[in-house]
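Only one chain comes next, encoded as structure tokens, the form predicted alone.
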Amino acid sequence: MEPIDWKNLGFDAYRTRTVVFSHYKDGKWSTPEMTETFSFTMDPFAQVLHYAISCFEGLKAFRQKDGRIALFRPDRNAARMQRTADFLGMPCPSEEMFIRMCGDCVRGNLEFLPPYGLGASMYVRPLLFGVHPQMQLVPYPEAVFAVMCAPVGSYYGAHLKSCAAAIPGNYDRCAPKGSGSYKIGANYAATFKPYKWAHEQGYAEILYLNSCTREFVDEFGSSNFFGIKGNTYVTPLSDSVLPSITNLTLQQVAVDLGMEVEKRPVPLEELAEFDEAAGCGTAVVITPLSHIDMKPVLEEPGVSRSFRYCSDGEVGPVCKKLYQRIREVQDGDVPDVHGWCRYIGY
């Protein structure tokens, strides 16, 4: 194996040496396995395929200051794709499957997980697709569950950058009582053609309002979003929001630093209004946000409003305090006093 750049990893698909796989089928899970083999094999009429009856997780394994490895929060990503699954109508692995599969995959790669230090990690990904093969719109229980792994670097590098969003005027992320709150591939199908559009004129994110009205802020297409107000950690309250943990975590940072948080629904207006603006999730923890202009039609040139923040690649305060807090955690560098680690022996 070539030697790791651990210092100029970026965030992406990397061969690693193992994948933790089991079948459901007749009632029951298969028995763990490992393989080196990076491929599935499958029935061209397989559920996933014609009508994407798949979900997944995300989170991250840290090798901590006292070289322990910690995975952050498996317990709330199990919770969530057990959410999932049951709206897909999927059999799911248990809590303690879960997380033990997630562990077994850790170990099985420990030459690729990042030294303490570097602000890089180990991202985890659990993923859960249908594999009987049908026609029919009905759901059935048999099921592949496999978790893969890859090391990540930073987004930011040494520090934190803020950068732009777009709102688009032509494009919706999902309907009321509809998917956007579960964390199902098909969601983020749907981003690839805006994100392209929106990378191209030089937005980093997209951030969409809610789709009934278009009067409030729903969420990035990537990620959850807040909002920084005076000692006020805003965060929208929406039904079609994915319940993000690093949100979830961060609103208990925010606690623990002595903030406020308020959970509720962000009018549009209201961007106007916050000191800081960001996304959060697994991979980038927090994306600062320098400005967000508002555009009648995405592809278009031309804004009709924009919300600024900070000057291009400058962070907030705040933003940068919550970062900090929480990498301080998942690096072992402070007491974890939330038990949000779950080590793993090896």
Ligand SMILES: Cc1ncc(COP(=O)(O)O)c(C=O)c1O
Given for the second form:
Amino acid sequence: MEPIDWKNLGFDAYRTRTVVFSHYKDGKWSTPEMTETFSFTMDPFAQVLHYAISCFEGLKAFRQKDGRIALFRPDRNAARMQRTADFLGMPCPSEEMFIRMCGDCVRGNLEFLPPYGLGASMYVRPLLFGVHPQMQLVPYPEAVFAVMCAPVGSYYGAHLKSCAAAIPGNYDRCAPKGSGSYKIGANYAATFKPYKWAHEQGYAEILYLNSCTREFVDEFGSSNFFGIKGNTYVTPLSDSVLPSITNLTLQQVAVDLGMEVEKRPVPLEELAEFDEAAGCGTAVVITPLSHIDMKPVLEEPGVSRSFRYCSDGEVGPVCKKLYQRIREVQDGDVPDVHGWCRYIGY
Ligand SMILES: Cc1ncc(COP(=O)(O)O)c(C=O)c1O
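Having displayed the form predicted alone, please output the structure of the form predicted together with the named molecule.
Whole complex next, starting from this chain.
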């Protein structure tokens, strides 16, 4: 195996060695197996290929300061997958099985686990998909649960950096009362085109408004939104955003740091009132924003509103503090007072 350049890892589908999987059929899960071929075979009529019956999770494993390996809040990911699987009418592994297979996957790929202290970690991707061959639009109790992982970098290197986001006018991610709060693969299909559009214009992120009235902030294509106003952490209450585990964690960290937390609808106009604004999610923890531009129509040039928070690349003091604290807990540099780490070995 080639030595891994731990300091220059990106966020890519790095090919590790072992995928752990189990097949649900005839009312039970098979004993989990490990494959090293990195491939699946399935029936061409499989549900997932035609009807996108698929959901996933994303969590991280860290090599901590004392050498232990910790999964960060895997119980929350297990519960969220259960909720998503219910939405899709799929069978779902229990919390115990979910966490055990995540642990097996990390331990089965130990040579790819980044060492402590470089800002890198192991991204763990549990995937649940429907494999029953069918034409009818009805749930069927058959699925494969597979866990794969990839070493990922800190994204920012040694220091957090801010970037820009765009609000794509006349483009919605999900329907009101639809699938927005579930981690189904199909939600992400709707973000590929606006991401391409945004990246071509130099925006790293896209921010969606509520699709019913477009008057409130929902979330980014790959993370939740939060804003800082004085000593208050504000994050949208909406039934079409993914319940982010990083956001939940940051709300507690904010309280621990003596801040107020408000979870409530965030009107578009309020973007002008925040001192700092950012995205949050497992992959990057916090994406501080220098500015958010609102574009009236997806394909046409022009900015109708612009909300500025800091110079390009700079980061506000509260985002810095929140980021540092959460990373210290993940790396085992400070006591895990809330019991967020689940230890899976050395
Ligand atoms: C649409 C969306 N929102 C929010 C999040 C953040 O969720 P979490 O903090 O659980 O990673 C993600 C990340 O996976 C996401 O894809």
